[in-house]
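Okay, so here's just one chain, in C-alpha cells, the form predicted alone.
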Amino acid sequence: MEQIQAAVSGALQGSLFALMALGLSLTWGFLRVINLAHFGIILLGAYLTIELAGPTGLGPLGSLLVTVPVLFVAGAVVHLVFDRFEVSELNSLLISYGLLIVIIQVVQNVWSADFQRLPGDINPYATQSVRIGDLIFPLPTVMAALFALVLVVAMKYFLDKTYAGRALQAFGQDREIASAFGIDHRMLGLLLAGASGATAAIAGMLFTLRGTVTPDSALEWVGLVFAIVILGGIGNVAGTLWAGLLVGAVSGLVAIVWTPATSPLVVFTLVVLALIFRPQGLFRRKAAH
C-alpha cells in the first residue's frame, strides 16, 4: 500500500509539472521556439498570485482573473519579438535563457530572494486532503491534476477539431506549404504563445498552493520539465500529460523503495533512453488531417 500511495501521489505531483511543460511543448513543437522565458512567466504567475490573493480578496483561484490575461499578453509579446526578428530555433534558446535570468532578477529585486508563500488564512487548500479508501492525497496536487486534465482536453479539442488548430498543426509540419495555402501563421502563433502564457499563470498559481517559492525556483523546474517535454513528444499535448504522470509516479516510487536522491538519476536515464530509442517521444501524436 505504501508503494501505491507513493506512486499515485507522485503521479498527481507530476501533473503539475506536466502543466508547466504544456506551454513549452506547444511553442517548441508548433512555433519552433524553445522558450525558456516560459519558466520566468510561471514564476511571475506564482508571485503575482501571492501579491494579489490576499489584498484584493480574490484568493488564489480568483487571482487567475488578473494573472491569466496579463501573462497571456506577456507570452504573446515574447513571441512577437521572436517572430519580428525571425529568431532561429537555436537562438531562441539562448535569447530566452537571457530573458529568464532577467525575469528572475526582476522578481528578486521586487519581492526579495526570501521564501514566499501564501498565508494559511488565504490558502486553506494547503492543509486539506482527499481520501480514497486507505489512500490520502493533498488537495493541491489533486487540484493540479484536475486543471492539467481540463487544459489538456481543451487544447487537444482545439488542435484536432477546429480549423485554427488544424491550421496550426499544418504550419508546424510544413511552414512553406501552410503559408502557400494562406494560413495566417503570425496570428495563430501569437494566440498559441498567449495561451502558453495563460497556462503558465495557472501553473504558477497551483505551485503556490503547495508550498514556498523563491526566484531560483524557476531554474529548479527546467530539468524536470524538459524531461517531460522530451518523453511526451515535442508538441504532443496528451503525451505531455502522460509523461508528467509517468515521471511523477516513477520519482515517487523510486523515492520510497530506494532513496529520494536517486529519483533524478532514474528520470534522466529514461530521458537518455527515450532520445536513443524513441526520439519522437514515448507517446505517438496523430498528424493533422
Second form
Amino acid sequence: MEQIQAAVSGALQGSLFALMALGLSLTWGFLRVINLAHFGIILLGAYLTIELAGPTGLGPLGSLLVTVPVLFVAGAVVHLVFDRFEVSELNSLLISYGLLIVIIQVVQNVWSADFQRLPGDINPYATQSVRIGDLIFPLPTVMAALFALVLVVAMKYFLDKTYAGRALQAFGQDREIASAFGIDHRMLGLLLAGASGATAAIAGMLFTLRGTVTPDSALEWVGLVFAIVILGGIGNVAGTLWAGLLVGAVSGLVAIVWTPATSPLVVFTLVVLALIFRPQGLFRRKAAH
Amino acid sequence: MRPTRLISLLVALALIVAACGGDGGDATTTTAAGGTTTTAGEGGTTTTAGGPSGDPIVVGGSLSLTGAFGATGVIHRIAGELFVERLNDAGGLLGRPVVWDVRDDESVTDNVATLYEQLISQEGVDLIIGPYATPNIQAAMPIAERHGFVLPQHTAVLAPTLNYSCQFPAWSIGYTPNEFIPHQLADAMESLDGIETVAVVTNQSGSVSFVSYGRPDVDEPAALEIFPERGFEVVADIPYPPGNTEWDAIATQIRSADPDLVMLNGLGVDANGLMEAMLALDGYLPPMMFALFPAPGPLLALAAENDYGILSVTMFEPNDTVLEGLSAEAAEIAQEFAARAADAGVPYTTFETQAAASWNAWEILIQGVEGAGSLDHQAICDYLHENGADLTFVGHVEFDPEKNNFWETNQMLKQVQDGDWVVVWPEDKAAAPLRGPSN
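Pass me the form predicted in complex with the partner chain as well; I've looked at the form predicted alone already.
Every chain and every other molecule in the complex is listed next, the one we just looked at coming first.
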C-alpha cells in the first residue's frame, strides 16, 4: 500500500511538471523555439500569484484572472521577438536562456531572494487532502492533475479538430509548404506562444499552492521538465502528460523502494535510454520531424 | 537586425539588469559618522568630520547576494553594514575609517576563490572577512592561508575540516558537531515522556549530512549511531538529494514508520516541504520534529499556522529573557537590524543566529586588530589565540588551535511556541520550557 501511495502521489506531482512542460513542448514542437524563458514566465506566474492572492482578495485561483492574460501577452511578446528576427532553433535556446536569467534577476530585485509562500489563510489547499480508501492525495497535486488533464484535452482538441490547430501542425512539419498554402503562421504562432504563457501562469499558481518559491526555483525545474518534454515527445501534447505521470510515479516509487536520493538517477537514466532508443519520445509511433 | 546582433543585445540587456540589481555587483559600505558612503575599488579616501580620519582600512569579502544562498546572504550584508556603520560612528579602527568591499559571489563556490584572490592580490585590501555558507568558506580558506590573512568566518561548523590556524569561527557547535547535535536533541527528548522512536531524514549536502552519517571515510559517531546508543530506536533512515522538491514519498515513508521524533538534517525550506507534504496526508504530523538549519521565517509561519512546536538550533534569539542577560547594546542592535531588514524587503526581519554569526565575525576581526594594534595578520592571529574575543551575543570565547579554533559551543534548541521562536534547551538558558507532544 505504501508503494501504491507513493507511486500515485508521485504521478499526481508529475502532472504539475507536465503542465510546466506543456508550453515548452508546444513551442518547441510547432514553432521550433526552445524557449527557456518559459521557466521565467512560470516563475512570474508564481510570484504574481503570491502578490495578488492576498492583498486583492482574489485568492490563488482568482489570481488567474489577472495572471493568465498578462502572461499570455508575455508569451506572445517573447515569440514576436523570436519571429521578427527569425531566430533559429539553436539560437532560441541561447537567447531564451539569457531572458530567463534576466527574469530571475528582475524577480529577485522586486521580491528579494528570500523564500516566499502563500500564507495558510490564503492558501487552505496546501494542507488539504483527498482520501480514496486507504490512499490519501494532497489536494494541490489533485488540482494540478485536473488542470493538466483539462488543458491537455483542450489543446489536443484544438490541434486535431480546428483549422488553426491543423495549420499549426502543418507549419510545424514544413514551414515553407505550409506558408505556400496561405497559413498565417505569424498569427498562429503568437496564439500558440500566448497559450503557452497562459499555461505557465496556471503552473506557477499551482506551484505556489504546494511549496515555497525563490527566484532560483526556475532553475530547479529545468532538468525534470526537459526530461518530460523529451520522454513525451517534442510537441506531443498527450505524451507530455503521460510522461509527467510516468516520471512522477517512477520517482515516487524509487524514492520509497530505495531512497529519494536514487530517484534522479533512475529518471535521468530513463531519459538517456529514451534519447538513444526512442528519440521521438515514448508515446509517439514515428519520428516527429 | 541579424540574430547574432539580437543575441548580443539581449545578453547585454541581461548584464545591465544584473548590474542594476540592488544587491549585486561590487559594493559598498559605509564609513562614518557623517554617514558618508564610499564605494570600494574607486580608490577613494574618506574623511569625516568628528570621526575617524586618514586612509580607510578596507575589509574585503564576498557574500552570496544572489543565487541559492541569497536569502541568507542578505542577512549577513545588512548585519555587516550595520556593524561597520556603528564601528565608524564609534571612531573607526585604529583611528581610521573602515570600508567594507563586499562582492557578490552569486552563490557559486567557484567564484569565491577568484574574488578573494582579486581582493587580496589586486585590490590590496587590508583585511578580509569570510563569505557565507560552508562550501564558500572552504573555498576562501586556502586563499587566506596562502596570503597569511586572518579569516573570521560566519557559519562553517564542521570543525575538523577547517584546519587553517588563522581562521576564526563565528559560530561553533564544538569540535564534533556530528556528536553534539544528536546528543543535545537526545537530551531534550529524554526530558519528555514517550519519545522512543526516531526517523532520520537527511539532505545529502555536505553542510548537514555529517550530522546523520559522520564525514565520509571517517569512522566517527553521528545521529544514526548515537540515537540507538541513547536508547532510541531508529525506524527510518531517509537520505534525499539537495534541491529536492518531491516530498510526498518521504512523507509517506515517515507516516508509515510512525516515529515519535523526526530529525530532519536539512537546509533552507526542506522542513517546509516535508511538513506540507505530511500535512497533506490527512493532517499528519509526527509528535515531535527537529529541523537543522532551516529558513527560520517560512518555517515559523508554517509551524505557527498549524500550532506545531517544531524544534531547531540557535545561537541567539531575541527573546526577552535572553536579552535581559546581555548588554543593552544587544537589544539596540537587534532592533536596528530589524528596521533595516524591513527596509530591505527581507520578509523575516528578526536578528537571530545568522545575523548573530555575522556580528560575531566582525567583532572577532575588529578585536583582533585592536588587540594587535596593527594590521599585521600574524599579530592579529596570535592575539586572538592568546586572548580570545568578547562577543556581544555569546560572551567570551577562546580559540584553541588544537580544536581548529572552535570554541565551546553555546548552541541551544529553539521551538515554535505561540507564534514565535523561543529558546527551550538547555534548561538553564531556556526562555520557556520545552513543550512535548501533548502540549
